[in-house]
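Okay, so here's just one chain, in structure tokens, the form predicted on its own.
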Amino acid sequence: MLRIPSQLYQQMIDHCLQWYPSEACGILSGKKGKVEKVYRMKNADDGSVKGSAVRYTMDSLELLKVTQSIRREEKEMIGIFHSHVASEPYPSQTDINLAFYPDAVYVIISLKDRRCPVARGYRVVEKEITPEELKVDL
């Protein structure tokens, strides 16, 4: 179970309808299934026009940036979010392609109707999909 205090899922909602019409990603970063910390990345796929991208990739020096933040802070990377803007909260192929963290949670934020996203979450080891309960604590 990966638990997500409301005022950080909030953030990853509000990050990802910026993005809006292209994907959105962050990092999740806690403790023993806590998040305790929403890092909004840039996607390095939106090219120069918005609403090009329709799917994500981080920069990498940026993802290394945060990494080294959260180990500054002595915390993990219990998570990895994106937006999916047209499709139901699960994994495309390309998302399981390019699942290199196998202990990390995937949540997935539907945008499909925009004016209730909905979030599921995912293990994905070795492509195998595994859903993980999400709880946001009020």
Given for the second form:
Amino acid sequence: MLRIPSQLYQQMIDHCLQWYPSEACGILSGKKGKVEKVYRMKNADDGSVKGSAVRYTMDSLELLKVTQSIRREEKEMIGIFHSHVASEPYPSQTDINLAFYPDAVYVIISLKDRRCPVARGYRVVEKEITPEELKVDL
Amino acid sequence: MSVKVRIPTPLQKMTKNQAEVTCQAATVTQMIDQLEKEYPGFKDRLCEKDGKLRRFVNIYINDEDIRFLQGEKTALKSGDEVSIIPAIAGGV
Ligand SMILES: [Zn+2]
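What does the same protein look like in the form predicted in complex with its partner chain, given that the last one was the form predicted on its own?
Zooming out: every chain and molecule, the one shown earlier first.
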């Protein structure tokens, strides 16, 4: 289970809505399955300012900076999120093939209905997907 | 050339749970070969069969991505900090 304080949950959803119609992505840091910080990352895919609607890649230097910041704060990268702008919140084949962090919960936010974003969590270990509960703490 | 190498969580199982190891190497290629000697199987996680760095593995020397330097041929200096960070990417 991944627990997210509602205010941080909202930050994550806002970031996804801001990047719409491109895919958004970000990192959740914290400890013991509890999110303490949301890093809003840019989607560096396809080189355009606004990213891509079908792919995301975190900018490599931004990723380094965030990794360093998480280490300095003695936290862990416990979640990795991205949005699906027109499809269900379920990992695609590309998501599975590129899931290199078995210890993180992959959170996918579907904006199929933008008035009602739906977030789901998964572990992806050696291409096997297991749902992981997301609990939004009020 | 003694450098410090930061190991990402997903690869720490191979380095006996060490988040940081030191290594004697003059280039990134030598560093990878050195790590392979110490932790068999490590190179395979970073490189394709032809020895080229995998597309979804980022290696940085201090704060620079080696793709913007001389790639695997980039020289290392004593005291450099090398970070290995798997990319985070996906798509619909
Ligand atoms: Zn996806």
